[in-house]
Structures are given as C-alpha cells and as structure tokens.
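Just one chain follows, in the form predicted alone, and it is written as structure tokens.
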Amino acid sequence: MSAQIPLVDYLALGDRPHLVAHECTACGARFFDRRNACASCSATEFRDADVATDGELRAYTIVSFAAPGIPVPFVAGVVDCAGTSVRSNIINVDPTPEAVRLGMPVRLATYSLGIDDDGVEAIGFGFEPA
C-alpha cells in the first residue's frame, strides 16, 4: 500500500475520512483556511473541530467552462454539514439539472488524484449523493 497525503490540510484521512475546521473559541464561527482573527467577532483563538460527513446541498452550479485540462461539465456546490458550510464539488452524479437538486442529501467521499514516482497517492474529496 502506498502512502497517502490529502490535497488540502483540512482533510483528515484514515479509517473515517472527515474535514477539520478551525473554530473560533469565542463565537463558534468555522473556517477552513488559516486565520489570525475571526471574521465574525475578531477573536484570535481557534480550536480544531471535526465537521459532519453528511450534509445537504444548499446551492450548486453546473460548470461548463473551466481552465484547460479540467474536464467539464462538473457540479460545484455548497453543502451544509450540520451548520458548517463547505464548498466542494459534487461527485459521482450526472452533472445535469435532472440529477442534482437543492436539498439533496450528500456525504463526504474521497478519491485518488494520482500517485507520484515515489508511490505517494494524493487524495481529494467531494460530496456524493447519500
């Protein structure tokens, strides 16, 4: 088995892959990027918080044009994971208005992005219909 690394720092791999947000200790706002201060209340202390792996699709678009080498069409969405908003591609679903709907239950899924010459596999994530 090859070693695996997540594409983004906030994807925790292992037996139960999940996302980890930075949660403001003062107001509970959650962010995936590094912050010096909370955008909601300006506090400066954060803790790691596991994000639910099940969610609901709150907004989406079907992307028809992308940078060269990016296969289209695909679905980009915003998923509500028990109150944490996650921007992600919606995977393992036909990128059509008939197959994707607002309020659709989804769950976190990981997939291989490829293996380098040293045998290290890069792992990405998306959400798929539950």
The other form holds:
Amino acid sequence: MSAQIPLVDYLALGDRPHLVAHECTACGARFFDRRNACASCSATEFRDADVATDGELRAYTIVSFAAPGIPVPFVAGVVDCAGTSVRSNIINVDPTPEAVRLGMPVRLATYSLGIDDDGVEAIGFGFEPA
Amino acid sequence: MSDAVWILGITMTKFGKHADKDVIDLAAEAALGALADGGVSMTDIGVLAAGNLMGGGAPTGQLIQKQIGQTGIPVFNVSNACATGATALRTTIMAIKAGECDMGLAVGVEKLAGAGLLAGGSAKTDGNHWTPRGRYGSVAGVDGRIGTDTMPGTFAQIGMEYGHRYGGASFELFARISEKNHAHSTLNPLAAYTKAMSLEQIMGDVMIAYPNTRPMCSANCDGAAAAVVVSDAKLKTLSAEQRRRAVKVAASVLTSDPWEEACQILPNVNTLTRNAARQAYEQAGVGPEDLDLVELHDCFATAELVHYDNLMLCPEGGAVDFFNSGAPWRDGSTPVNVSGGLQSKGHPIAATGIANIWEICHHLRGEAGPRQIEGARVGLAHVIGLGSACGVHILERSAA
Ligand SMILES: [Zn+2]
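Could I see the form predicted together with the partner chain next, after the form predicted alone?
The next block holds the full complex; its first chain is the one shown before.
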C-alpha cells in the first residue's frame, strides 16, 4: 500500500478514519485549526478529542459557482456530530434539494484526492447519507 | 445637558455602474453632497472617517481630502467587512461623544461593478507534492472541498439552518422575500436595479447557491455615501432649517461575534445582531414595535429572513409568519428595505452602511417622494460583515 496523507491534519486516517478536535481542557470548547488560545475562555491548554463519525445534517447549500478547480454543483453543509459541529461537503448523494434533506443522518466517508510524484495519496473526507 | 449626536447632512450617489468615475470621484461626490446637504463646508469638519474595503489599504480619507479640502484634521481609514460604512460613521460619532470635535464626516465608497462572485480564497494545490500548509495543515484548498467559503453558500446555509430549526422556510419563501425587495426598488431612482421581478423569474434565474438564485444575491455595483454628524451643542447654534432637517442618532452600536459552539464552523450572524439590536433599543429607549421602517442587511434573501428575528421584529422563531403576514412590505406594519435592499438597490460594500442610514433619514425628513413611508418618526439601519461585525443605528426625526 502506498503512503497516504490527509487533506487536513485533523483527519485521522487508518482503519477507522475520524476527525480529531483540539479540545480546551478548561471549558471543553472544540476547534479544528492550530490554536493560540481558546476563543471561548482564553485558556491555552488543549487535548485531542475524537469526534463522532455519525451525525445529523443541520444546514446545507448546493453550490453552483465555486473557486477554480472545484467541481460543481456540490453540497456543502454543517453536520452535528454528537454536539460537535463539523463543516463538510455532503458526498455520495445527488446534489439536488430532492436528495438532500435537513436532519438526515450522515456518516464520515473518505475519498482520494490523487497521488503525487512521490507516490503519496491525499485523502479527503466528506459525510454521506447513513 | 444632552450628549445627543445628529446627522446634519447625508447623501448617497446613484448605485450602479460608474465607468467614468474612480473611487475618489465617487467618494468626493458623496462627501461634497453631504456637506452641501448639511449647509456646512470642510472647514467646519473636525474629524474624517473613510472606508473602502477593496481599496487595498490605500489612505482613502486622505485621497478624498486631496480633492475636496486638506484641512489637517485627523483621518481614520476604517475596514470592517460589510460593516465598514457603519464603522466609519460610528467612528465620527465616538469622536464627537468624546468631545474631540463638534462635527465629523464619514464616507464609504466602493467600486464593484462586474466583480462577479465574491468567493473565499482557495489556496492553490502545490504542483506535484502534497505539502501541508496553514492552520489546518491542508494539502489542498479547503474552500469547496470542506464546505464552502463563498458568501452565497455561507448565507444560504444560515437561512437553511433557521428553516430547519423553526420550519416553514422553502425555496419559494426565500424567493418571495427577494420579490418584495425588487418590487420596492421600482420607487428608488438611486437603486442599481429598478425593475420588478416575478416569483417565476426569480426562481427560474441562475442558481448560485441553493436556495439563492442570482437576483436573491446582493448586486455588486459602484457607489458612495457620506454623512456629516454634529454635536447637540453645535446644532443649537445652527439655523432653524438645519435643526429641522437634522436627524437624531438615538442609538449607535457596533458588536462582534461572541464565541458559541459552531461559530467557527458556520459564521453565526444571529447572536451579534441580537446583541446589537438589544443594546440599540435600550440606548434609544424604543422597541421594535416603535419602528416605522427598517433597512436591514439582506446580502442574500436567506439573510433577510433570519434578521427579522435577530432584530426582534417578530417573536423568536416567527420570521416566516412575520413575512407571510405581509408585515415587511412597504404597506405592512414594519416596512423592511423599502429602498430595494442590497438585492436590488445594490451593495457597494463600504457605502452600504451609510446608504442605509441615508434611506432612513430621507423618510424621517419627509423627503422620500413616491416611496415615502408616511409619518415616519423612527427607523433602524442594520449591517453585518462576516468576520464578524454588526452595526445597528436607530434614527429619530427631529422635534424642531
Ligand atoms: Zn476554553
């Protein structure tokens, strides 16, 4: 098997791909980016917290005009993963309002973004209907 | 003693395409217009605040001075996303309240015609090697791969989320909100677009980000707006006509978004707007039921719906019923965006936060012609810029 790299550093690959948040040890607020301090309480200590891979679609849009290189239309949304909100594309679904339903159960899924000159495969994630 | 601050003069340029004018031409036209409207000149002005979001850091205020009067006064060049104009105005109001001077000029200007979709930046994929970069350690652009950073897509989700929480929202409902604003703009000669659009036309137009079609998105255009603000003490020394036309700034509030779960996932435009509205009603000593008209930040049809609720024009969760009752039409109980709003009047970003105040003042002065809201006494102007910044001003007709 060739080497893999995640699209973002908060996507943990392996047998059971999942997202990992930086959780503030003082107040429990969760973040996905590199942190300087906590936006909720300003504390500076964080621990890694696995985010549930099942969730519920809380908001979405179907984007028809996007940045160059992004295939359209695609579904962008917000998924509530057991209380942690996650931004994601909704994949493996028809990008139509008939197929995408607010409140529908979804689960994390991964896909290949391609292989570079070193043979490394980049892996992205989305949520698909469960 | 009163520490009230008043709008003495205010103006906006025609919104639309101004191929023959540059940013400074437009800003100067608005600034000179506001001074003339207030019956004063640059030598009366003690502070200047100017905003031009797409200006790339140019000293807009000083460039304006070099065309209309270099008097040596302090200049604040402000930048606060779509709240830039309101921030310029608020800066001059704060200077006057602080007693630094008794008259100030605020200017907002933008050239956007033909700018197309304002997308978020999507970092370019690095040639032939996946290399983690940035705060997410991403090996490719995340905009479009992990949700969307585009404005139409972001505000679409904000409206859909509201609809999911409270029910009753649909593509057609959002399109009807847009139908209202396009109908309103037919009475506004300064609007970028002044044509009514049918529901069928709106729903059948190009889909940008479901459920927002093109006419449901704010119209990119050129334009400028400017206001002269004056202290209560100074106003008392001016003519009866100036005092009669002066409009009281009953509340001037600026907020940013407090942290809440999910706010860094999908911008939360609700809480900071509610906070601003609450503070503004308290400052002004009025409630939503006292408003004769409202200009709110309908950057997308989906945004207008949530702001009915955020500005407390309806009970919490009641925005759909509020719209369906006909309340926000110009003949309804709380006319909203009788100017045509950002969807039809247009949205030259930094000008918007002053142009919406011009609209309110125009009605409070009884000078709005065919689109006059009869007997208007109190109005509210709201803007929001993602990031986020929210400006709310409540204006009151002069008793003089
Ligand atoms: Zn914290």
